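In structure tokens, the next block holds one chain alone, the form predicted on its own.
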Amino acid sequence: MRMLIVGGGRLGQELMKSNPRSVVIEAKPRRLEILREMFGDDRVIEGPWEEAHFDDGRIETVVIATHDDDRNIEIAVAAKERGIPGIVVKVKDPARIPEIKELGIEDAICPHQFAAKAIRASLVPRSKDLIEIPIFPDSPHIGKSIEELGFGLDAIIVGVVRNGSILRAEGLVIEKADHLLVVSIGGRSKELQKTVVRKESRLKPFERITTLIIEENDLNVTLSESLYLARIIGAEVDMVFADPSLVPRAEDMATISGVTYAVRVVGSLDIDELPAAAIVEGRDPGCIALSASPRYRERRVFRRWRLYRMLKEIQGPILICKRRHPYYNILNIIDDHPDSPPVTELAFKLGFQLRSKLRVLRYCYLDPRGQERLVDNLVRLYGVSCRTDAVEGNPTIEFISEITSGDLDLTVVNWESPSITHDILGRTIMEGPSSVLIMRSPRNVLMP
């Protein structure tokens, strides 16, 4: 769904987010400036607003945002008459909300009456909600009865999905992979979220990601990217700079996303000196991300490049942006190495937390069973949506024609792995629409 924003603000922003088809038009200067680092220049229009911005004959929703509410409603007024099928309207009186609907507009929304609602709800709890909560490996509570895992009067399990089949919650004891079916009233989804999945549960693929900034792209791609995963997982970001004069610009984006950062400049971020860059005496440097950028290609034999020796170099896990987030569809194959299996859970444990779906080509001489049943143990653990299919033939081929294929974020590969060589990794890198995360030897992973 192709999305038109008229008004760049906070609510602007979030659709922005949510929707990467969404485009907005913006007229004032600063915020131009804000919605431009975000989310690039393909995806923001200089305003003010024209009919002739309604000529895209793509767009099927236009949400009008502005803080004029009879602006607003001029604006939805020309979109009902060219036909746009999806009209939202933003109004700061809800005294307007009738006259719009008098217009033959049904969408019309006040936030401030949103606001006033919740508070109620949070005042006087009567929401129910029905939630699924995960039981991982290190849980403490697996082995315990449900009986013992008690949430007061206003939170019950009523059934628990094991093996892809839901049972009675009664008498049953918890193992790991289980998950809770809980119905809850008051909104206190969050709250026991944390009570089941504890906060030193190893979900979190890594703790810090430290964002290689060399030039004034890499605030649209590499820190745009890295504050939407950060966010997501909760992690912090160290912004590291060659060029001081972009560090104002990048601790805005950084705030208004909301993710603790720091700050490093250093002399000079040459591809032979990003390692020494990344990394900081005694503090380690979590995921290191930087963006796939046409001067690492030297030669045309991805062995030969400087970036190669740099990937090859560096331990820890490795995104290499692309600004495909947020990422809806993530990509991993799993074969025959010791380290694939681990590499694949990290997978899951982002499609999990980013609410993502999963592609998973399993290519496997050894033990193919045991490996369709692993995946199968990682699906039903991580609730994630997860087309897997076996490779018979060149894994390869299967690989590149998954990632050619244009539905791909990410790419979630093992970096010793013998189904992709290393020439394959480098068109992925320099040539794939997707981004993409090499890891090798992942820790703390949770095999079910």
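Residue numbers count along the first chain shown, from 1. Under this definition, the rigid core comprises the largest set of C-alpha atoms superposing within 1.5 Å between the forms. Since we're looking at a predicted model, the values are computed, not measured. What changes on going to the form predicted in complex with the partner chain:
- Once the rigid core is overlaid between these two forms, S419 does not reach a Cα shift of 2 Å, moving by less than that.
- Fitting the two forms on the rigid core leaves the C-alpha of E431 displaced by under 2 angstroms between these two forms.
- For T388, the Cα coordinates differ by under 2 angstroms between these two forms after the core has been superposed.
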Second form
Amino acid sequence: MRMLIVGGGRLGQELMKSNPRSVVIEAKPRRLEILREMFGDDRVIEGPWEEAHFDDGRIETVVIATHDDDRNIEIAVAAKERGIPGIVVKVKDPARIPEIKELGIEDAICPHQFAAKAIRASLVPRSKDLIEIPIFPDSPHIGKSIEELGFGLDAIIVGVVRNGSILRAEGLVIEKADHLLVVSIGGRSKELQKTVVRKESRLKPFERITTLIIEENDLNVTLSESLYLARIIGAEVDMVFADPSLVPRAEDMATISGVTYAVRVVGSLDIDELPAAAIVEGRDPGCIALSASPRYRERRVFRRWRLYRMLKEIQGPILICKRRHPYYNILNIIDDHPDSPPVTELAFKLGFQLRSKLRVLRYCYLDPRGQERLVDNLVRLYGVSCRTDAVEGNPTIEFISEITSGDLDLTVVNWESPSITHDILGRTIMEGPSSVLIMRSPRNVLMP
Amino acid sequence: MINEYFILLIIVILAFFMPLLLQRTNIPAVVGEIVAGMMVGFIFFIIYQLTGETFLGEYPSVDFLAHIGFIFLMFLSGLELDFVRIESQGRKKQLRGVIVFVMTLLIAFPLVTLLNNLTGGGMETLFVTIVLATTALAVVLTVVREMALNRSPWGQELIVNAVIADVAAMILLTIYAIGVDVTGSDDILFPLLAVSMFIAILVFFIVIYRLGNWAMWYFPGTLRRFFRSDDPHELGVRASLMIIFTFVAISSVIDSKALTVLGAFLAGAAISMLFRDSLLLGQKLNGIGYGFLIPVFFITIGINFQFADVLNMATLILLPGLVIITAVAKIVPFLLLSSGCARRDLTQGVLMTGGLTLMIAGAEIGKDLGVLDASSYGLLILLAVVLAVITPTLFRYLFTRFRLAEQEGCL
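Given the form predicted on its own above, produce the structure of the same protein in the form predicted in complex with the partner chain.
Next comes the full complex, this chain leading.
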């Protein structure tokens, strides 16, 4: 294997040592001298790097490890265009890794991240963790005894938090909304949490996201947001195209994100055919994702009756994308409408999966204490960071104040909510900065 | 003659004590206020009969307050409209409400005509029919809330039917009143002016709604003050008053009471439509209305009640006749459009019988238009009072008797 290393710093030198068939490009004269001394003239090329260096057809892998992240990405793109099969990019800033992955370059590494991992690993044998594992209402563990969970020798369930008190774990039968208190050694806490929580299939707010792609811009907005959401919640993506020429790019994006996807081309995606296009016989469309493009405003897609028809025909949620992902902050308003608590729970499910912070406005005059308890239960159950207040004045205005503050990434609303008029919902969709998830008669209710 | 301030004192004393006296009964406070006013009026009537001396004179300030009270009453009736409920009931239920209302009119009209012919009375039959078709939305809301029905689909249906009957009756009354004004006027331009004012009010309603939506979106911080309990300037109340009196001022251009009523009603409806669930603002406005102005209106009606015009045989025969007609016209449509549970339909029809506020508003409009003479006016007031006492009590009785709460599929 012939490896070309761009940048002969410490990392480059280490790689040169381990691979005798590797060649390095270096621009700095002083370092060039050292490299030549260490590896001989024929393994060192004088830089700076230029595209011609990729002309050598024998190169199988290129490792780009200069000190400049932008430069590294630029070289990686050039290598990708030349069709070099193996490309590894070093970046100092770990936040740039997703960007590189979106370009189709899988191996992007940050040496600091590796170092931190190694340091953590060296500390692990001495660590002891006390963690709280929630039992969700549809957990397969409900009805089992604690002993049946069987965590092994390095973890033990010491107690169960139930209805606000701690019970001894021995002999207890697991109930929904229990929180298992687990002590573990050797850094097993995350793994344990996964083994218990990951089995919650219905923790997914929806199984599938049907993404409507009408024009090129939808790739960057709707598809990108749908893929983000699907990847995290473990849903599939059904891509419905109006323009077949967009399919290859969309497929590339879906492949890179690692999400299971299906492609459907429906020719012209007329606005009136949206619900029909989303539905395939015998297949639950899940959540319909579309963008809030000005084109829709012109064609009045988000008019009350059109949205109503879509929600009625699809019987599922509609996600209006604004490219606000990742969703750090989610807003929801809970009121007296019977569908309101399940929609709030959906917001908590999303918050749980996406690690988002929740802002919940409570507006209730029938049973305000009950509603407060409900939100507290959800906070406890899903362990999501949540700021919640009871609305004193007008719920619509408080809702608008939150929306227009610009701090929100996703707003989860109940279509039937009496607190939000459909005109205001229309403005929230068209003019509000956050993405909007609209629900009507939510199913799969998991209330504790 | 009694001083104006003493009259006001009598009114506020009655307004204070009547709800306390009625708290153990199921009679609406409004009825108590009218009856209390009637008792005061009756005492003065007896004194007049015995001594020939009149203690009551003209009280323009009290009349003005009563008129503002009437405007406030209509405004608060509009504010009670729950648009979310109407929307969420779907078109079928809305259409059913409209059909029930139309059937009520169709049943009531021939019966009222027949009664009028039999008694040889001089009632304006079409007008009385519209007044009979009204529903006491406030009574329906109170009963539904008290009996915890507001969460059941049936409770929602009751409210929506009452709202539709109220709004439709209000519009018909206004159209009728404009019709009478137009035909009775010699001015060639008057019809044009009347129709323009009617349209102007509807346009203003839409403008207020649009403007309000726009302001809510772009200035939520400012509008937030409208709904705060600690706003020293009570901006919400001031804004509401501004909207009410804009509507009222537009409608007063042609000096039509019906249009004023519609204007005040639409002002309430516009605010209810814009600011859903504004409990705090609603409470403040209720405080002004039901705390002072509205009792003044109802008690004044009672005090001014002309016993001499009503206490005669013909009128006293008409009263039970109208009670029966109203009941038949309200109950039969529900039975005809049966939902599969006749007992439920009968119970619903009973609650819908009688329109306290709007019936009185109708009587006021009729008197103002000149289509109702003093005895017909008094008769309608009595009818409103009698129905408001009977119907909620009968509804509660039937609801328990038929065990509707326990019957599956009925609620």
